[in-house]
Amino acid sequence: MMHVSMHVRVNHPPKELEIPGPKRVREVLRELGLIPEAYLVIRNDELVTEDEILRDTDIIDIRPVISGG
């Protein structure tokens, strides 16, 4: 049986990893030790919410929220 994992890219600090799914966005962030309010999760160029389910075949970008004036 072949095991497939979602490909996750974290922009800050930069790293790439594979995480088995399916999992909700908040579960992935928790596994990575990231605070959900401080990061945006993007799947296929679309922003996803904490409740969205990420699949094994997804490519995910996690980017820090940047504020400024």
Contents of the next structure:
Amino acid sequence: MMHVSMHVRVNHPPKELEIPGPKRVREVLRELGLIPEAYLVIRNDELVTEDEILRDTDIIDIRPVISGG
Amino acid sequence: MRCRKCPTRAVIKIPRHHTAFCGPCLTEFVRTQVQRAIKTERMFTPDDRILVAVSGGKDSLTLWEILLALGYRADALYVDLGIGGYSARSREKVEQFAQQFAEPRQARLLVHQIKEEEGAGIRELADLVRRPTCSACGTIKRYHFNRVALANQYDVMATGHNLDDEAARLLGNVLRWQEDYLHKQGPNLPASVEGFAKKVKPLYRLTEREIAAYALVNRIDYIVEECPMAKGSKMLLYKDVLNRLETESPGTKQTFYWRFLERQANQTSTAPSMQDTDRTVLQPCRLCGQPTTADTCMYCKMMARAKSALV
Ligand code: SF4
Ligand SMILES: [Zn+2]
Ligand SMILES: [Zn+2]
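The form predicted together with its partner chain is what I need now, so please give it after the form predicted on its own.
All chains and molecules follow, beginning with the one already shown.
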């Protein structure tokens, strides 16, 4: 059994978790309670849109884009 | 999902414009928005010398990259706040960027170090003068940007404020009905009096998400980590609220801020302009000469207090 492994960097230190695929980016964000407007989802170094399907072998990086300044 | 401009796979959807772009088309979109901001708000021309305020974050480095890519004469100033590891890491990003993007275009990076010049890091200074860190930080950064811009004869200072920053700030001001602050919220603040450099915000038409995506696509290596002092800031709360609204109803942030700007533009004919109001209330600081409403400016007052506490 393989996994989508997600590196969620919402807070410091970075949180890492595994979510079983296939699943759309939109659904993964919803499951994690994250608003699409505040994050970028990067799959294996490439930016993906919310309708993209993530699979078990993908390495996913969810990067917050909001800064406090 | 496909890019709306070419047959490639899209990397970002932009619901507020009902569109989606691949990497190269996103780059073109972002640069066009910046160019439009510069032209419609009459921010500067290709002859002007620009000083960009950089922090190592996505907005300021992206702004510097875009201005250079569009052929503008843009140098940058980095203020090293002396906040331990965070300042060291952000400075490293700025220096790397300067080497990679700025030097090949003969653009310069200037650095001001608070610890060396003011005698202590920003947190220690703020404690000494009993002010919240971010408010002391704001005073110091504003002071040095203005000082460096004037001393080196830059025509204009540019900051990386984006649509989210401006909409969040507007929301904060409106919630408290701080009308005095509202007139200072435009993307183009003219050099109102002798001693104040002109200030512009060329990213005001773009969201944080679009800018972060641009940085990623164009391999601009910025500091993702936040300044430790930003934790729990009101700005973050306002941005979160606005992003929830934006998700349900795309275009909310843009409408909120742009309509405000339109109203403001229509009002200027009747209300006294910012320049006129400033001219009547501002005078040169007794110690440094920068404009202030009192006889000594906030920065000089703060530094005098810090110095007497330091010895
Ligand atoms: S969060 Fe506060 S201390 Fe940190 S850079 Fe911003 S204003 Fe300065
Ligand atoms: Zn395209
Ligand atoms: Zn002064």
